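Heads up, the chain below is alone and in the form predicted alone; it's given as structure tokens.
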Amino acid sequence: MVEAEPKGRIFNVQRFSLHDGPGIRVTLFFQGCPLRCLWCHNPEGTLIPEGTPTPEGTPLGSRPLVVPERCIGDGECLPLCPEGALSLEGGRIRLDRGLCTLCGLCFSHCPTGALRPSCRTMTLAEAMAVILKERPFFSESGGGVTFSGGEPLAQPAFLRLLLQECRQEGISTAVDTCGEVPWETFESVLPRTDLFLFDLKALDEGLHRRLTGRSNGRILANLNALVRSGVPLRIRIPLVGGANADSEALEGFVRFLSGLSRRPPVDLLLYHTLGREKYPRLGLPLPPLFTQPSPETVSAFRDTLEREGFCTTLGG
């Protein structure tokens, strides 16, 4: 029996990306993430409800994304729903999520995207077609493709295929990861990956659990192993006021990073609220509201890291 080729669950494709690695890039966002960061701006990438198993056996679910302001109010989608979950209120679409069974019949009949799935399943050929279309920008800018999420290493078989295809096409690759996967998963993609972007949320174990729902033990072990392996690597630290940007937390970052066996570049990512509008569209409660750390705090943190021998950037 021939084993079916893995497919991937992708929730977004961002073209002309300037913040996910060097040069102009196309970023493919994989659904599925083991962390539940309180400030997450990609909630559609973390959904693990009653969903369809992926080829990896990880349950990844999709929720309808409802954007009422895009609705033209023609009502043609209403009779398509076998559960009667759709209605119009004030000329705009309304979804009763308690009735919705994720059959997807309404998606293909919505011309404006007022109703659409939060992710799509892509074959290797479909994903490579998206990547190759952006190739002229790569050669001019020194860019390439970045696999982000969610967590791309949550779908390792599909990721390995994409990395291999990109290598054969001479396209530079980057994997943006939270690090919370088995080390064996990292090892399986090391020979095929040109750059790792490794997110680091907090160093204190208790704080990390409060902010992400998980321990940071395996994350830190994986980061140390990546550093020792010598692979190209950038460390990315989201700075979130009221979460991980007070003096104690920042000192923890400095102590840990200074103990690494080499000094990878460090990207400092400032908290923003751009993803908050997605939560009600997915039928999810709004996350806590945080703040950006002050410019003085960020500047002092950068100065400290650079005195320790790290090259830092503000943003990706």
Contents of the next structure:
Amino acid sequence: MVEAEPKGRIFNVQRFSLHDGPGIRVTLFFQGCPLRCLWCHNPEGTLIPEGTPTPEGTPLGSRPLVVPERCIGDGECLPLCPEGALSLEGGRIRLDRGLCTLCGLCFSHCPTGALRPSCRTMTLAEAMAVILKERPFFSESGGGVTFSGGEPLAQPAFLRLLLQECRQEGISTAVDTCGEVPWETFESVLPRTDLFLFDLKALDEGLHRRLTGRSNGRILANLNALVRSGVPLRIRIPLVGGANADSEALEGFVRFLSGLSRRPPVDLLLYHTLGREKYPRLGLPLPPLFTQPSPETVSAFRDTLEREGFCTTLGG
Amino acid sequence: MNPRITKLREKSLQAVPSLSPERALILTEVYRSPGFANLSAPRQRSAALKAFLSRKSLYLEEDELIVGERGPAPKATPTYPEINIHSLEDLKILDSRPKIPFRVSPETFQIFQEVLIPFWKGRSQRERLFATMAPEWIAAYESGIFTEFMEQRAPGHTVLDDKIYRSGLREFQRRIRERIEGLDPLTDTEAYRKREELTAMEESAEAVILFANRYADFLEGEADRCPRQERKEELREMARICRKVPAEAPETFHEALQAYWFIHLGVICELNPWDSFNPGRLDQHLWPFYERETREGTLTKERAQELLQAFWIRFHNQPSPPKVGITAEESNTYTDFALINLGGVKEDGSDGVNELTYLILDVIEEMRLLQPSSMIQVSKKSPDRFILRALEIIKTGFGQPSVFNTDAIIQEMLRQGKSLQDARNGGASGCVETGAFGKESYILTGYFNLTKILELTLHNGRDPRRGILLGLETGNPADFRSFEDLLEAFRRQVEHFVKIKVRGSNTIERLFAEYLPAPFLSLLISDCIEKGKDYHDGGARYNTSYIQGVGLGSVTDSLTALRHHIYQEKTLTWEEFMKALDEDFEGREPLRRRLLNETPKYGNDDEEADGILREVFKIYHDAVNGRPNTRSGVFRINLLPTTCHVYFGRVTGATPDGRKSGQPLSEGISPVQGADTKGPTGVVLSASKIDHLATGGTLLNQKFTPRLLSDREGLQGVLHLIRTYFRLDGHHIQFNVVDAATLREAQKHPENHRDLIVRVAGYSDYFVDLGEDLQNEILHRTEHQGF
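Shown: the form predicted alone; wanted: the form predicted in complex with the partner chain:
Then the entire complex follows, led off by the chain already shown.
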């Protein structure tokens, strides 16, 4: 029996990526994040890859991304849907999500990007080709590839292969994770990863559950273990006003971080709303609106962390 | 910026460009004077320059530090009737056109009507030129296949090296006389021609010295009348300087700037050469003066900065001479393309960045003027600090400085046979053109519409717009059995029109050599004195002629679309495709979207499109490169558009890449507007697939939102993007940093955005001065946003 070519579910490739590790990077976004953060700006990345077998080349299991503003209303996609889920409304495409079975047959026509898959299947060779094309920028800038998400560790087999190939090519790698996976998964990629970016959302267990839908028990244990392992690591904290940036939550971060056996750099990421427009395009209800914490709050928090011996950066 | 400079800058910004008849009137008198017709052409030219500089009115702005105006007042712009005599209709257009107007007073209008037109009609180079061109040249020119740079302006495109800072004009004259004395018609059959040329050089140097002395007298008079003691002394010092330079070599920083400026005025009063004139490697030339004087305590950094700022205003007061017709279309701007070079390497190959480099960058940032334009030369030896400092200015969004690859420029010149030393002392001028500064005449002859030629190829040599047979009958595309057949037909058409263009240019070169030599410009450029030959006649050490290809991205994407859909995927027939093009995609929007969105495009590191880019580049390069010009040099290519991609787009019908009829073509080597969807790394990788080193300059435009450059990571990212592009031999990259919302707002309310400067193509311009097409095109260029 011939082994099937390894494939991954990638919902975005970001070239000239400057904030996901050092230098100029290419970032591959893996589908499959187990958390449901209320401020999530990559909702297409939270969808678990479907287990359904897929006919060759058809991006099955992908939630259609619908951008009516791009539609030119020629209607040629309508008959492609076996369920009759597509219609025109005011000359623009409309998808009845209740009827959609995610079969992906409608994507073949649209020449405008009004109706397209929100995620696609990539083979190992395809993913490596994308990464290798960017190589001239890596050596100049000290950059490399970042596997982000969604959650790259949700597709550990594919990730391991990519990490291995990159190591062979001499390309520096980073894995950006939410941490909510079994420790064994970390262990399996640990020797092949040059840098971890570890997201930390809240320290209070109850708060973490409210904000992300999951407990942070395993996440914190994994982070502690990762710190002990000695692997290069950066901790990334999204600062979301109204969610995890009040004084109590911030103190929680400081308490936890200062208890770590090392002082990895900490990247603070300010809440933004750039991902909101994706929700209606994916047929998802709009998430609640949060705010950016005040500059005073942020700089006080940074000062505290710096006093505790952490190097910090601030981004958005 | 101190109050003096603030005031001078404000005045310069407020001055309204107008047309001045002064030069034309003086020239009319000279040309009419007894005995003038009997003079040889070079002597006529030096006599004309001398008459103009000894009689033109002098102007001094209050509290000015560097003196000299080309016209009677700031932005009062002379005309050059010996090149082009404006018709009354031209004057009306110049006075009233909404973009790039020149005010024409009723008196000026009357002077043209009564004096200038009656005398110059039938004597101008422009009339001579069109009367000399072959019918096939005229037909191609009128159809928008190519433009002609020399139909309203003289050959120029040249830059000065450091020779005027080492010797005064008196020393030049001494060498010229020595050369004349050595001439003997017995042994040198060219002796007469050489003597006339050299004598004209000597006389034109005298004219410029005389002009400087007139300023010295004038300033002394002003000093006597000045009630403020401090200014009185300053005026006396300025008078002393004008008495000394450019006759003698400058010895101070102030003298050096004033010396250059008189030389600059001499060149732009003699004729109206393209790209005016240019000090070139300013930080290198001024460094010895700056270094010595700051060390000895006779010059402070602040004073040096003030003098440089005053120098900047000199350039800003001299708009590009008024252009009309197609020349106005191809280069519609007040900018006259002086491009200050900073950094690079020294003659010995070591890093050229010095303290003065950074000071000049400060001046660029503070002055924020269209002219002079500025660029940084980045070599592999340049420190990151230099690039990051330039990026700090670039990110403020006025398109300066642009960024050039010194190592590529040097290799381009070595390939052209220049010496290593001359190559290292050179740089880029105009928009992006490589040159051996002070030693080369590198003439841009006109833009070449590669996309239009594909349109002709698809119509068996006919221009569908005018309904005439223009090119070769290379066959009906439906009969092309393979994509290679199509490419071969395109190649033959390109070669056909290149030959027409070169035939024309080799004639036009002679018209300038015979009728309008430039003895003053000649004495400044090595080795015109040694050869006793004019700049227009091959006197320079190196002599290159360029044809500037336009629409590389558009023609690449069009050919890619044809191959992809007709020959590879076979989803379209030639018949369907041609019908869609001829009907401008009317009723075929889905097809057009498929062409736009589902077809490989140049600019995304997609080999399917980039492979065709290489083919197109090779076709164009091979058609042009190496053809001899009349100045013992050869033709070469460069790839830049100024504003010509808009004009060329207007005369080109719908194209297979999904572009609708009349829309702008791609500019420089940039991808088609909006076709690059994979970000700047994709653009850089694609653009580096052409052989930049085989050109004399390529232009790559990138647009970033201000957010991208707002933090350290962003600046570092762009720094590394530049370094990578240059390691891949890229020639030039420039950045527009402005958000679309600001541009839209400026379109709606131009009155509130008079100072908004954007990078157009190799130069910057006031956004509100751009035509609507060009404004929209700039809006349309992809905004790259790093996440």
